[in-house]
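Shown next as C-alpha cells: one chain only, the form predicted on its own.
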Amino acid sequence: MKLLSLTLKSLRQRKAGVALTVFTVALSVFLLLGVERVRTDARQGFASTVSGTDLLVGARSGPVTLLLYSIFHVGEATNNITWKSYQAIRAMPEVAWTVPLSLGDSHRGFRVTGTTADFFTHYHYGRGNALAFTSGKPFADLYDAVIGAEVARQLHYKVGDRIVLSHGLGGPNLASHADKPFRISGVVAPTGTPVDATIAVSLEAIEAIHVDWRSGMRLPGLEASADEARRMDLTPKAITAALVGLHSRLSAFAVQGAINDYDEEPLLAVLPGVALGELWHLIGTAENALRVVSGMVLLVGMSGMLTALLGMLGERRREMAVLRALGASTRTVFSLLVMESTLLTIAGMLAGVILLDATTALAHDYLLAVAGLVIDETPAPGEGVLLLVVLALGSLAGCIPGWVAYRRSLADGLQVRL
C-alpha cells in the first residue's frame, strides 16, 4: 500500500506528462480495438450478407461464381434458369418460399435486379435483420422501382423521381430503355450489403422493357410503348438465380442434391453460408493485413509510452536519488517505476475503451450509410485478450526505465550539474 500511495503521489506531481502518456496509450488502445472490431464485424457482416436463406440456385458453374454474380453483383452469369425449372423447384414439398432474381440491366453504374415483392419479405441480412424502408414502399405498379440507400445517396434520388434503365451492365455504348421510364416507389434503409447499391424492379417490368428486344438489340419496326407492354403477357421466360427457403434445414442437403441432379437443365444449388466462407477464405489476405496493422498500432503505442517514461525518468534522477537517500532500496525504486507504468497503462486502457464505445455509438449510423460498415457496439471476442496483452506490455515497458534507475548510482542523482 505504501508503494501504491507513493506511486500515486509521484504521478500527481507530473500531471501534464502523465496526461500525455495516458492519452498516448488511450489512442493506441482505441486504434487497436477499433481495428480488431472492424475486422471482426467486417467478417461477420460479410458472412451474414444473406441470412435465413437455405439455398442459392443458379445455372451450373461454381459456388463462388454463383455467389459473386447473384448476391454481390460481380461478374455475369454463365447461363440462366428457365422459368419452368424455377417453377419446378418452387413446387418441391420441402420448399417454403422462393425469391427469383433476374440480372442484366443497370442504371448509371448500379445493377438492376428483377424480383418479386417476396424479396422484401424473405431477404434477411446480419443477425436476421429484415429490409426496412427509409421512405416509400415496395413496388406495386409495373414501372415502380425500389432503390438502395447507396443509390439514393450518390444520385440524390427520392421517392417519386423518374429514372431510365439501361440495357446491359456498363460501357460507353449502353442502350437505354427511355421509352419505359420508372418511378421510384421506395428507398431501402442502409444494410451494409449489396442491396444498398441495387435498384429492384418487378420481374414483369424486366420483361416489359425487353418485349421489343432480341439478342441485346431493339427490333426495328416492332417498338412497343409502355402502355402497350402492360397489355402483353409478361410471364418471365428465364431468371438468373433464386433464393430458396426450406420448411426444415434438415432437408437442405436432400433438396440440394435433387436440384444438382435435375434432369431438365444443369443447375447448381449451394448453401450460402458455405459459399460465403469459401469466398472469405479467398480474400483472407485483407484480414491478415488488418491483423498486421493491429500489431503495428500496439507496437507504436507501447513505444510511445516507453519513450515518455524514459523522458520523464531523465527529469526524475534527483527524485530517485532522494528516495535512495531516504532508505528506499533499488528494488523499491524499480517496483515504483513498474507500478507507474502499469497504472498509466490501465488508465489509458480505460480511456481508450470509453473513447471507442462512444465513437462507435455516435458514428454507427454514419459508417453504415457512408461506408457500408456495420460496427457493433458489443466488444469483439478477442478484445479481452488484446487488453491483457496491452497490460502485460505496459508493465513490461515499465521494467526498462526501472532497470535504468536501478543501475544509476546515488551520487549521480545528488550531484549538482553546472
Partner chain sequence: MKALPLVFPFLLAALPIAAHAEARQLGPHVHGQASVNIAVEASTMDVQVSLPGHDAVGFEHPPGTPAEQAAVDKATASLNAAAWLVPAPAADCTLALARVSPHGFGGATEAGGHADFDASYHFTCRRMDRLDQLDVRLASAFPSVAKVVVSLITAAGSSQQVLEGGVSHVGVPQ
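Switch from the form predicted on its own to the form predicted in complex with its partner chain and give that structure.
What comes next is one chain alone, with no partners or other molecules.
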C-alpha cells in the first residue's frame, strides 16, 4: 500500500512525461482494439449480407459464382433461369415467398436490378434488419426506380430526379434507354451491403425498356414509346436469380435437393450463409493481415512506453538513490518501477477504451454512409483477451527499467560526478 502511494506521488512529480506515456499507450490500445473491432464487424457484416433468405437460386454454376454475380454484382454472369422454372419454384408448397433478381443493365457504373416490390420486404441483412427508406418509397409506377445510399451520395440524386439507364454495362459505344427515362421514387438508407450501390426497378420495367430490342440492339421500325410499352405484355421471359424463403427451415435441404435435381433446367440452389462462408474463406487472408497489423501496433505502443520509462529513469537517479539511502531495498525499487509501468498501462488502457467507444459512437453513421462499414458499439469477443495481453506486456516492460534501477540505484545516484 505504501508502495502504491509512493508510486502515485512520484508520478505526480512528472505530470507531462506521464501524460505523454499514458497517451502513447492509449493510442496503441485504441488502434489494437479498433482494428480487432473492424475485423470482427467486417466479417460479421459480410456473413450477414443476406439474412432471412433460406435459398438463393440461379442457373447451375457454383455457389460462389452465383453469390458473387447475383448479390455482389461482380464476377462472371451466370446463365439466366427461365420464367417458367421460376414459376415452378414459386409454386412449390414449401416455398413461402420468392423475390426475382434480373441483372444486365447499368447506370453510370451502378448495376440495375430488376425485381419486385417484395424485395424491400423480404431482403434482410445483418441480424434480420429490413431495408429502410431515407426518403421516398418503393417503386409503384412502371418507370419508377429506387436507388441505394451510395448511388444517391455519389451522383447527388434525390427523389423525383429523372435518370436514363444504359444497356448492358454502359460505356460510350453502347446504346442507352433514353426513350424510357426513369423517375427516382425512393432512396434506401445505408446498409453496408451491395444494395447501397444498386438501382432497383421492377421486372416489368426491365422488360419494357427491352421491348423493342432484339439480339442486343434496337430494331428500327419497331420502336415502342414509353407509353406504348405500358400496354404491351411485360411478363418477363427470364431472370438471373431468385431469393427464396420457406415456411419452415426444416424443408430447406429437401427444397434445395429438389431444385438441384430439377429435370427441365439445370438449376442451382445454395444456402446463402454457406456460400458467404466459402467466399469469406477465399478472401480471409485480409483478416490475417489485419491481425498482423494489430500485433505490430501493440509492439510499437509498448516500445513507446518503454522508451519513456527508460528516459525518465535517467532523470530519476537521484530519487532512486535517496530511496535506497532511506532504507528501501533494491527489491522495493524494482517493484516500484514495475508498479509504475503497470499503473501507466492500466490508465492507458482505460483511456484507449474510452477513446474507442467515443469514436465508434460518433463515427458509426459516418462510417456506414461513406465506407459501408457497420461498426458495432459492443466490444468484440476477443477484446478482453487482448487487454489482458496489453496488461501483461505493460508490466513486463516495467521489468526492464526496474532491473536497470535494481543494478545501479545506490552507487549511481550517490557517486560524485565531476
